[in-house]
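Here you get one chain, nothing else, as structure tokens; it is the form predicted on its own.
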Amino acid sequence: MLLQPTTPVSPASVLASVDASYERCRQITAKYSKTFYMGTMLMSEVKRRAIWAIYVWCRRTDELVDGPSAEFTTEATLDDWEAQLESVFAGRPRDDYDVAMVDALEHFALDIQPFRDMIAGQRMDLQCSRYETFEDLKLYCYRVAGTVGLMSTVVMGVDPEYNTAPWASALPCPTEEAIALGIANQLTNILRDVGEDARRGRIYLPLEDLELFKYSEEDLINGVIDERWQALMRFQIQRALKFYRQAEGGISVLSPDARWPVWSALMLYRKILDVIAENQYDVFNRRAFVPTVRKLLCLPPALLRARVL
């Protein structure tokens, strides 16, 4: 469990020190997102200690809906985490984890905004556990996960080489990329968390799909699987690696160093779909997760497409 927004500290107070602040950070992204660290890993330090502490937040912010505490959430709960994300990014941390990102607001121009959407993103859990239509959906999807798309971006980098290339117009916008990853790794997380979320009261799915599909609420809180919802899944799944697909057109565009952490976060993330399928669409039952060597055979290929795409 990650601590929860806190009061302002004292001037007596005695927060961690940047290392040791960025080093919780790098133990909870290990724990909490194995295929993620993975990809970190892979970049210079700078970039992935300043991840780490971007994935920390974002957690705490996820947590304060979907976390041990989430019954006590209120709208003046994610008040006061929107004044602590300002007073971060006025160079005010207040406790432990906002150390680190501070920290890396100093090495990068992060823009707040995208932090502020996610908190809207978290509103949203609030005020409803259903989505009508998918542009609902991708509303919800681009706030907690595209925001992360558009964070990491940043640290990531575009290459420079690009910006004077005569052909630099015609390139897909890393920007629009990356919130497309962002979408798909979010579509990826309600097609696996399906059983789980339902039992919360909390369904995802569109429900114009659901009555596409002749599949009902009651059919999917009782966890029914059969021929409609493999159908279901099968669009949902499509619907996702599309997101995929136009991700993968700007990684060509980041910086060098960042293209193979991409592409190895991408391709991992994206093996969850077949696991699912593997597992002849039972989300209700078993979770779907990609074995440690099987990630480990996604790095040589997506290095190949790091160097050549």
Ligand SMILES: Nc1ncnc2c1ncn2[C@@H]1O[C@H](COP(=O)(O)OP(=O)(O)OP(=O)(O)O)[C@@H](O)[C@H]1O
The other form holds:
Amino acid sequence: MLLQPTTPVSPASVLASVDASYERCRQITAKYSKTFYMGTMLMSEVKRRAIWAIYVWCRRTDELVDGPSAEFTTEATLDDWEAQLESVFAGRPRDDYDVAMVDALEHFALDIQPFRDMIAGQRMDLQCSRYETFEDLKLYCYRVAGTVGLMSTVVMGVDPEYNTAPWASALPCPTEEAIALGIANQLTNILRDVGEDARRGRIYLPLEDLELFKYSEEDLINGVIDERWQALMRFQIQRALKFYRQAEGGISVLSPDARWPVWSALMLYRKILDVIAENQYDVFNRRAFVPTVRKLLCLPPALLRARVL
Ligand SMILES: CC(C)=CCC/C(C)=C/CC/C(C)=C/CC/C(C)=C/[C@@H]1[C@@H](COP(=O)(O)OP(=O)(O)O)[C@]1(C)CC/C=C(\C)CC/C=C(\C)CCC=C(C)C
Ligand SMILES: Nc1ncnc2c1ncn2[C@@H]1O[C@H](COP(=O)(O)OP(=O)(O)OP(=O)(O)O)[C@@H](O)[C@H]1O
Ligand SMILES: [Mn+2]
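Form predicted on its own already given; the form predicted together with the named molecule follows:
What follows is the entire complex, opening with the chain shown before.
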């Protein structure tokens, strides 16, 4: 599937219809992330279509630096992508995938800033392949994942019941919790992909943490698994779980119809951490993933959390 941004279309070219564009976005979400796709299938039609459009925009942005043609990506490529973003927000789609995004913007008052911030996160991937401290890594995680939380929360909406202050002009938005879930997911993704990223010369784990556990960059590049590595991974997992716990507090503020999908997406992605531990933290030779049956078994407890707790 061609996800790369295209040159501005000529006026004569005919773009996909809105429904055809959303169908493409649905197919791509289902192909690249079974976890999030499962979450969107629990949403209303208008919300799930908007999330598919946002997913594809995010996937295209990520693939500029992480995808098959990443070697050709430069700062200018990201400048062009940012210009295409401005065009989408001005209601001028440039290709078939943009059409769904333009339609989503007509249904939901999305702010352009989180989209710009995600592009800034991809610029970090162009410029640096090491992170000295967790604070450095946290900025990266905000930009590539916390932003997704902000985008998604606008689509899912906030429960009007929560407007406890009659004089309050706007509903309380669980911004910090939404960002926390994005960061938790990104930290999980980083732990799952340590081997894959190392083979591309990238180490996202903060170097201050490697030093704390006396585990060197060379050990990581060589995939050394010993008690130092296992202790380092347990430390990383505990930190990710802290962000998941922070996110949980915000789900009850969301619209009632969004709580089951978000609890599901949270539990499904967090389950990857269990699989990493079950694999004895061998993220160098094994890609931790949650089999479909185990994913489905998360749905009833997610519904219980959404409805009762
Ligand atoms: C159910 C739901 C609302 C899902 C949101 C789906 C969505 C729009 C996801 C976009 C993901 C994406 C492609 C981002 C681009 C950068 C990137 C790759 C980020 C990492 C994602 C990994 O995706 P995937 O597993 O497909 O990648 P692989 O190729 O398999 O490695 C990230 C880990 C970021 C994911 C971050 C989120 C989904 C944000 C979640 C936060 C919310 C839904 C906010 C909920 C609100 C409150 C109040 C808690
Ligand atoms: N980027 C990838 N590289 C290698 N294998 C992958 C990749 N993505 C998915 N797979 C494989 O697809 C199957 C499903 O894994 P998984 O549930 O992680 O898929 P997914 O669609 O990437 O979901 P998510 O990204 O939400 O975790 C597994 O066999 C997994 O190894
Ligand atoms: Mn995936």
